[in-house]
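Here you get one chain, nothing else, as structure tokens; it is the form predicted on its own.
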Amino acid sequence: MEVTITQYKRCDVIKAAGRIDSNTAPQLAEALKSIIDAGRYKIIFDMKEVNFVSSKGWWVLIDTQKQCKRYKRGELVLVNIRNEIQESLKLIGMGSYFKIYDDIVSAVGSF
């Protein structure tokens, strides 16, 4: 999986590629967790190329936006979400933990 931080005046975006299982989350939390170690709770997290999310890649998301909402310092945003991947949030019960946009633009104006 390639993950890729770009950071911006409002937000952080991290872009990931590919499938988010147990061999990747890792690497994943461990980006999301360099941009809240740097004091940086907007986060935008961009799954256009992502097309695959396992338990544990979910359990990284949920885990970081507790730690974004902490103190109503920020949030974590899903942008560009596939169907199918959106519905499996959706199934596991955790459909409206994120707010999800369909493009990037709508995600920084949201901070």
Contents of the next structure:
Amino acid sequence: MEVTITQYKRCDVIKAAGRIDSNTAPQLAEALKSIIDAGRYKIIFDMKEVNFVSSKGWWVLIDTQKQCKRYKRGELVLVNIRNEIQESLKLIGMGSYFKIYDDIVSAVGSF
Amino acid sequence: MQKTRKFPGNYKSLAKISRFLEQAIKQAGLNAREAYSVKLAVDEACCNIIDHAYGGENKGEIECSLLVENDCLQIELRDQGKPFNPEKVPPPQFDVPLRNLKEHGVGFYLMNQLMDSVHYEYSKEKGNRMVMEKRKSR
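Right, the form predicted on its own is done, so what does the form predicted in complex with the partner chain look like?
Let's see the whole complex now, leading with the same chain.
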């Protein structure tokens, strides 16, 4: 899985491609940790190229969300998420833990 | 159509199993949403086999059999790991404040939500057997 991070003034945009499953979730976790370890807690996850997320992947994002929201210092928001993936997020009961935006510009504007 | 393949019980197999499903998904005429449901349910089932039945990676194999009949895709997964009791799987926690939310198994719940039917059985001789079905919507 490819993961790229772009740092902006107000926030960081992390982009992944392909499947987020038990095999690749640790890689995403590591990338997200590197942002948090740098003391940056406003994160946009661009999911345009992500075509699959298993529950293992959602737990990585939940864990990141917890750390971002601690002391109200930031938030992890999702962008460009495919319909099927968004439906499964709701099904799993985690829909309320993430704000979802249609594009990066609106997500950046939320911070 | 019917085909069977064995995969090593590790996380690298998950993408391969997903690809193995594709032809059968197409043949059953499932739409994009149904196809995603099948792939997610099978991924969760296989992760449960690796994590819980075998208790880790590379402890055994996952045998995956696909059968397409009358717009219905049937997936059978077999493993030689520990049995589990579906009745003892707790339902997922909904509406828990984020800070109190702890990682817990949601795979079995998801499988039941995503598929039209989920059947599980265990025998000493044959090990775990899970059969799931997804029917093309009309």
